[in-house]
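In structure tokens, the next block holds one chain alone, the form predicted alone.
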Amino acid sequence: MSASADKPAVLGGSPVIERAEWPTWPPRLPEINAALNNVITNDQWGVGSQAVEDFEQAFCGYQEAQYGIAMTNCTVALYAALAAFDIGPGDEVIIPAYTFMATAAAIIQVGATPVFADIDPLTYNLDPDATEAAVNSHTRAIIPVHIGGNPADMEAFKDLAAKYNLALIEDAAQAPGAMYGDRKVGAIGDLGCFSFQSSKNLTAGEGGILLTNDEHLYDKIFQVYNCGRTLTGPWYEHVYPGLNFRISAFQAAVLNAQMPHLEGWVSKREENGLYLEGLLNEIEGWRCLGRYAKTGRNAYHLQISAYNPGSFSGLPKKKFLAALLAEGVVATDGYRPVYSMPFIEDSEPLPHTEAACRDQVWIRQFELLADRHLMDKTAEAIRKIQDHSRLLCAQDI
């Protein structure tokens, strides 16, 4: 091996793995061209749509709920599942600040207060036990956040949910496939809400979903999101101030597309992730995320790992990440606690949470969908850098 080929590529060295090589995402099938040439030429384009409830069917079925309505976005339907509940002013939200700040701005937007809960280290999702300091007589709803498509502690929510009488939300747009034990996950807790945004695991660019068991819920969410409009009323009767949250057929059919697809992907994801984490777990100073005994699968929409630096010569995880990218691995820095934004107001830190925003780095759902020899190239380009960071520390990079 030449020296130029064994230094970091960030250096001028060459890259253990030429960007060409992952797989390209959103996912350019055929399939799609002739589900949206359909809409256009047979299909109503919104209302009345075949593709749209076509798509609902197949995803609840998936999914093993009996009920579901395709939305414009995550974010709506975490809004709808809410309003459902008739959750307000003076109410109270406990979710995790480790999380897309979605989860708390749709809290916001009903005019209901977020309160933040520490995480589980183990996992990064919201911790049952901090979950339950945090309950007092304000509290109407609790929304768990299956992070990275890693399922959180379900039977412990429901224990609380029912202890306390609170509503059960799964924010589920990361986790599509996942499973807690043998079920798979949206379906629950009352609500389940998944995104379909361009990184998602499914995508149709935008897009997101709300699903339940419930029907008396289902009627509720279907006034909140279709203008007021009741499941069998006339079309312009309205007897809730409802906004139109209606996901469109193109989008419907992009879906569809890739709905015969989406169980290969879900299984390639966790193999890889599981395969992958095998190895990363081998270095010294990187910690892949556990996951509860209960778990039966995880979504992989990221792996997520904490990077400690003293493990690499103190190479500031800034400078670790540009390495890595030079090396073809697209990995990144993660969220920032959601109480650290200006829009939320008396927050107090909590240590896991900040652990957890220092230490992140992620890898994509795309990445997990590539050949397994690419796994191992990951692994030795961290390896790679590792060997040289202190070099790398030195520079200006």
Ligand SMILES: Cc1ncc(COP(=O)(O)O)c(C=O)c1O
The other form holds:
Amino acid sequence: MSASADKPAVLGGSPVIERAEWPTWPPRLPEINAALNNVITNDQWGVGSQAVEDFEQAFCGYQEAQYGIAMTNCTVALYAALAAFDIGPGDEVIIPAYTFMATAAAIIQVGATPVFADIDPLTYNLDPDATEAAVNSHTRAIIPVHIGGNPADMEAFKDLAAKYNLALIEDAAQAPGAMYGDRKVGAIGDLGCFSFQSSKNLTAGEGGILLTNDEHLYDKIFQVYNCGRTLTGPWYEHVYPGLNFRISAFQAAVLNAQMPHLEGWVSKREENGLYLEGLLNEIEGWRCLGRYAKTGRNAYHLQISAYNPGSFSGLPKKKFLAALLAEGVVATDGYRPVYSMPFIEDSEPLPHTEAACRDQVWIRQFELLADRHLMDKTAEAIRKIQDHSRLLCAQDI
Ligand SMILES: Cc1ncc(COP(=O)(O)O)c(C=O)c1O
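Let me have the form predicted in complex with the named molecule next, following on from the form predicted alone.
Below: every chain and molecule of the assembly, starting with the one above.
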């Protein structure tokens, strides 16, 4: 190895990986252009679109749910899910604080109160015991988030929902293709919400879908998302003050073109994710998050690790990430606890959530679509930083 290759790239050495080697996202498939052209020329662009109907059917089929309503995004899908249960003022909904703010914002927008329960340090998913401790007579629903695409402990949450008669809504924004046992997530609880925003594992830039196996809920969700219309009623009959959350045919076309690739992407992320984690867990002091015994498959929207500066001569995470970036690996910090946002009042810090927000290191889903050798090189880059961590600590990087 040359002296330059051995020296940390952030200090002028050669990087382990050339950034151009990584895949990029969104997937620029020629099929997407064709699907969009087909909508422009042949389809309705909104209401009545064949592309929207096709996508709802394809995604429901893939995700093993009976009913699906595609929407403009996942935030409104969460809102529609809560509204479908008539959850509103005076009601409480238990959620993790290690999530995107939308999980809480949807609850606030229906007039209810988000109640934060702590997460399980193994997976950073909502902890069922902490959830049970937060249940009271105002509790109406639980929203476990399959964080990073790693399924929450759905069996425990189904038991809790049954025991306390609560709605169980899956925030599956990050989890297309994830499996708990032999079932895909999304319709294991009463209903589930997915996101197709630009960072997501399947994307139309923006977009979402709500899935359920419950016909009655499907009917209610239709009213909430489609201006209060019923599934079978006349166009100008509005039985509920619903809003318009309808997806456009263009978003649906972009998603349809990706559907034949989805299972291949999901498998590749899982294979590369597991392979990378095998390598990373061999690095002294490195900890990748785990999964539940019943987890069938992690969708790996994020590969999440808990960084321990103690194993890197005390190198602060910010400097570690800067040094890793210079080596050609984009890994990032992530969430702040949702309860720390200015729009939340009176919420106590939760110890495991605080620790997760301190330690988290995220690797994004599309990097797990890279060739296998880049997983080896990612681990090599981290080892290189560890080897030079004492030197890096002393540098202003
Ligand atoms: C866990 C989680 N929930 C909800 C959302 C909201 O999704 P959207 O951006 O499609 O509204 C996101 C998106 O980042 C998310 O990650």
